[in-house]
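Let's start with one chain on its own, the form predicted alone, as structure tokens.
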Amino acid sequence: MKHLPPRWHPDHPAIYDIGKSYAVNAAEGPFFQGQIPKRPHPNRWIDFLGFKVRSPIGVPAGPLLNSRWISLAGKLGYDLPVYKTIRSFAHPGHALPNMVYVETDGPRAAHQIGEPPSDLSHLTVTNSFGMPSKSPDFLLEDIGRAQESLGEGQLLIVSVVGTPNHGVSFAEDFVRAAMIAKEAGAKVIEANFSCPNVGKAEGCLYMSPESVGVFASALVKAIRPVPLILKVGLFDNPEQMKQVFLAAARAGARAVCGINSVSMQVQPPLGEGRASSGVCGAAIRPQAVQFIKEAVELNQRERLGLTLMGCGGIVEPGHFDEFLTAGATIAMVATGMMWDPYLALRWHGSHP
């Protein structure tokens, strides 16, 4: 254990500066000035959607804003990094604040607090970015750079989203975004059906089995043979979850990733029109682990053959194991790696 990387927090600030805009973090970040220790061996190679990957540890859509962020994540032992959700056109994000510290007041409410916890086991934040995106020309080059920055046994996933009322149907624009990712060389594409910080049509898509079937079918057909992952959030009830998973499998989706951040009423709100925002970090881990347990049982019972990817609330190395033990093939960390980028390396070091 003495060879493991040191704890990052609270001695060092988060590598995403929440006091700066998304654009500044994308242009100047990640704000990382630490050493990159040699990765412990041996590796735990796994099969993921037909690709050989060094470990089941990754970063979901969110923190990795461009190729520089992807490159750092790869060097720090995150073998399945997801490129931040892209659109089919350049799109600005929400104004500051985009991320603040919170404490929860139950399953669907939270309030802002001024300072980060000294102990990362209690790190909980709310975020509201609005899924900003660079232009297709930028993305075609930068996704390629991100791909090239990764090492052997590491796999880039590109997250995409469609935009309603953008000159074509919602489903067609989803396909347009996915085709940008495919043209850029993405080997795996994730459709973000569940962002809580955008319009209802974009953020609640995963809750409708009919919509999941239509959109996933269109995407699978367009990007074939590239595997499709569906990103989902919490469901209202088990039957809704069952019908959505059935629709995803019938459409040809290969994997489901969950959960996204949990939409909560935050006081005070982050801005006009943002009465609710996505809460992530330690407070949502019990819900996220329970989601995986239920998804595993459903996947096995219905013989769906879906690969399950878990995320939500990992802030310590041992939390990866909670998801893996629950049955997830992949365990992914977002908020935790921003505040402690060494989480993956410490997990690798404790899992010879």
Ligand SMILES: Cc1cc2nc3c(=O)[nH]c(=O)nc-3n(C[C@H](O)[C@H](O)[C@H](O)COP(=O)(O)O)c2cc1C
The other form holds:
Amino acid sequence: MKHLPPRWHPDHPAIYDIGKSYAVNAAEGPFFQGQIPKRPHPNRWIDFLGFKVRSPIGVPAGPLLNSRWISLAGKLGYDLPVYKTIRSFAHPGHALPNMVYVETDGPRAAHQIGEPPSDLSHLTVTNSFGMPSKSPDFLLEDIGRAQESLGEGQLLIVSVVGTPNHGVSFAEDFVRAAMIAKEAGAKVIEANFSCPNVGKAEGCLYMSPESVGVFASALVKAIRPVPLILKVGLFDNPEQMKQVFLAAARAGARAVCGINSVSMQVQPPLGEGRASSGVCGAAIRPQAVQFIKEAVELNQRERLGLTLMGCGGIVEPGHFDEFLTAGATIAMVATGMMWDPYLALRWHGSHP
Ligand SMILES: Cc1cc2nc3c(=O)[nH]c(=O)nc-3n(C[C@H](O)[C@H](O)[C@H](O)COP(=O)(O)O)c2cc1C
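Given the form predicted alone above, produce the structure of the same protein in the form predicted together with the named molecule.
Below, the chain from earlier opens the complete complex, with every other chain and molecule after it.
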């Protein structure tokens, strides 16, 4: 407990500069000017989809833009880093602003605030990137570099998404993106069925048991023997969640990760055509922990055998435990680690 790394905020700026474009953050970030403290012992080895991993702590798809970001995350004790969602073709994503501080007004509405909170326990943001992606050529090399940058007991997951109307069917394009990840050597692939900042067809896939069945089956078949994780968001009701989980398990998906950022009406909106955007960080933690509790119960009751990965609202090391105690195999932090990259090391140090 003695030499835990200090809190990062407010003495240091976030490692992702929200005033700069996604392209600049990708080319020049992460903006981390700090020590890489020695990792505290011992390790908390777990089995994750047949891989031995040093701890159950990771970063979900989003903050880790490329191999340089993955490499830093690995050194800072995030043992399951996810490579930000890739498409089957180069895509610029949305213009600035991409991330703005907000306060929520109930479960589905939020308003912008100008400054970050002084205390990270209130760190809530809306993000809207439109899932930018590099070209397949770049990705084939960079995913390999990301994998090589990790240490023993660390596992890279690559997140993929399909794009409707891109020359082939939506499902076929999903498979195309997944095959880039597979060819690049990904050992585990996650399908993003739940981005709240893109067209409805892409963002709400996870809510339809039929679509989940069709898309997950095609992906499982194509990437076999690489295991497939499905990334989902909040469900409308328990029956929808049950039918989707049944469809996922039947299709051969091995894990479910939730929740994605929560779609909310943000005032003022981030831009034309962006009346709602995904909200993440502290305010969504109660919904995220509740999601995991319900997912664990459903998984046991229906004997689905899915591995459950929790994220949403972690901004303190102790919050990882809320997900792990609720029954998640893995707990991951996106927003929180951008403003406090030492969260994982402080978790490792406080779990002797
Ligand atoms: C900057 C940023 C970018 C994100 N991009 C993606 C993405 O490309 N794919 C995805 O599945 N989720 C994405 N997410 C959602 C996160 O993986 C996560 O589900 C959500 O932010 C909730 O976790 P948090 O409260 O710890 O941020 C992104 C989140 C952030 C903050």
